[in-house]
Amino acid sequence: MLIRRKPDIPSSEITDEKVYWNRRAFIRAAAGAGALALGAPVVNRLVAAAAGGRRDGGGQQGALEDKLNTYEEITTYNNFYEFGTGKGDPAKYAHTLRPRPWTVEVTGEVHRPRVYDIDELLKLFPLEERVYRLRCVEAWSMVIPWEGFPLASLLERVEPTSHARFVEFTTLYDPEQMPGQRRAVLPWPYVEGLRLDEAMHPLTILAAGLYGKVLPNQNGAPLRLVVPWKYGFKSIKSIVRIRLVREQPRTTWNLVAPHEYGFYANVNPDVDHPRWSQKRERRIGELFKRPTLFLNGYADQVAHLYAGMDLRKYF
């Protein structure tokens, strides 16, 4: 995992979002003994300890040497079929999404089900900067400075029952706001899922921003999942419902093409997509490909979750 100092953002990119993020900065500064006031990201100890690598290229195969993708790259090259199937479509058409007002329902096998207003939720859980790789199944990747909080913090608050084994996530369904849903490209709404222990892992976050700014619509506003050791389609966007369940959820891509998109979707260079190799990836902004890292470089932190599993069968 990567922890980097937040780059300066050009003043031309700053909008009235600044009022919102100044409030976030105040909360984090109070919690972080003024670190944010000095321009450094708030980094919790668990995340720092999970980094594993060293700047001399050790640990996670030189992970700390990775360069952040630019704000423009991150916000103009996206997969978000609700706004079109082209990589540039979300940036063109996602302006129709209205991220306020917005609620997130947390329900299912929990003792304290709750519907949260998005701003109420963000007051409850101060955001942290976490710099993760996001790798998509088409063999491209980015390194993104997310602003988010651990999904586990929210799940602990609703108190899962002893029957909860999986977590199901659902995206907004509203063809007026999401014009791509007017086409039967996928069965809508988009649904994804994790095993409960994956969801509770400290690397799994709900993100509400990136590069110190409110999360852009095309990147999954106002709230998206980020699971850094899995392919990008697992990190569902624009979440409106989180449901804890007993059985493995029927997730969108796994229903549409189960031979191509497994439920687990762990990054694994030894398991190719039927139509292309996954052994190498192209970092957006770079010319040449690089070797794909097992579990996206986070094996030291998450491999124990899959001990004894046949990762070719449970791909």
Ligand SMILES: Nc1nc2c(c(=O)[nH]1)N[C@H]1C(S)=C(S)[C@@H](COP(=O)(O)O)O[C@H]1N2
Contents of the next structure:
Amino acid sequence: MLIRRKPDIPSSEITDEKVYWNRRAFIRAAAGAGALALGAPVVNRLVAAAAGGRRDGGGQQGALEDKLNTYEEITTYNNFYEFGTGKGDPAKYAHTLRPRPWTVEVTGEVHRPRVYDIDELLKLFPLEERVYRLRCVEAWSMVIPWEGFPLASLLERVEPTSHARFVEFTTLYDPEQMPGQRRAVLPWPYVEGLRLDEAMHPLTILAAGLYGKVLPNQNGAPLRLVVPWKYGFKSIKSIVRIRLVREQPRTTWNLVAPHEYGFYANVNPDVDHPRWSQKRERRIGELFKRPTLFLNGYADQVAHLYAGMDLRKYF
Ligand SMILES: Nc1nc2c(c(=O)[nH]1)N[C@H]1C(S)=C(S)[C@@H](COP(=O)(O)O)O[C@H]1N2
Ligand SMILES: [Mo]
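Having seen the form predicted alone, please provide the structure of the form predicted in complex with the ligand.
What follows is the entire complex, opening with the chain shown before.
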């Protein structure tokens, strides 16, 4: 079972997040702004089952038991180097990003390449809520209620050719909107990639909102990738191009430090980062570190994608 429907989360988990429950208001507001989910009568509450509460997986815990991080935590502590390298920088500086108007080009090895206006795109695919863990390679983590749709829905629509084997993603390049790009801290624009089967997996989503609100700039507005079993850096933000390709694409962090950041970047407590351990993580908001779960707790759903691969070599 890939995705578990969870109708009720105890309100004690989210008492300070009243707006989160105001689903109808969210949809109305989004429709009014022409921003999100027109034609989506219901936003489904879907929760990734993870290795959820199973007693066999060596004490693995699922996202179902995990407490959500607060809206404040999720939107004020993260990485988005286009706005600076500090964890507080995106929240401080991302106001210069203009997420409308915005286009997303879907191109490459596809039969129906297209440039989508973001609002047009969001009318095509109803948003669902997905509660996913995010595990940063720097050994901190959060639990985030995203609003998004499966990347597979978009890819199916453009009809990949038989040559398509990988998907390349590109972030906006515009130093005026993204002042961090004026400094060569990373090669710009930020790029990422997935194998086609990873991209087509139902856990892989494009997110346009969180906590029932339109995605804040600092979290990758207007559209960003979320791949919950991989380190956070795979989840590229503010996407302008999705290209299906024959060869494994280059990825920003792999270009910068290939011995530290691989193409796969699967969350793996057994493969340490050369400069620190990946065995444990600090859940933002918690005092004590907790053990990191293989594939971030999503092994039941995605381990088959890596059957027979040496995950120390393909890290
Ligand atoms: N374009 C772009 N996307 C990016 C990054 C970035 O610097 N630029 N940082 C990545 C990293 S390292 C992490 S951990 C996540 C963190 O952001 P989130 O908490 O909003 O998911 O975004 C990822 N996506
Ligand atoms: Mo990260």
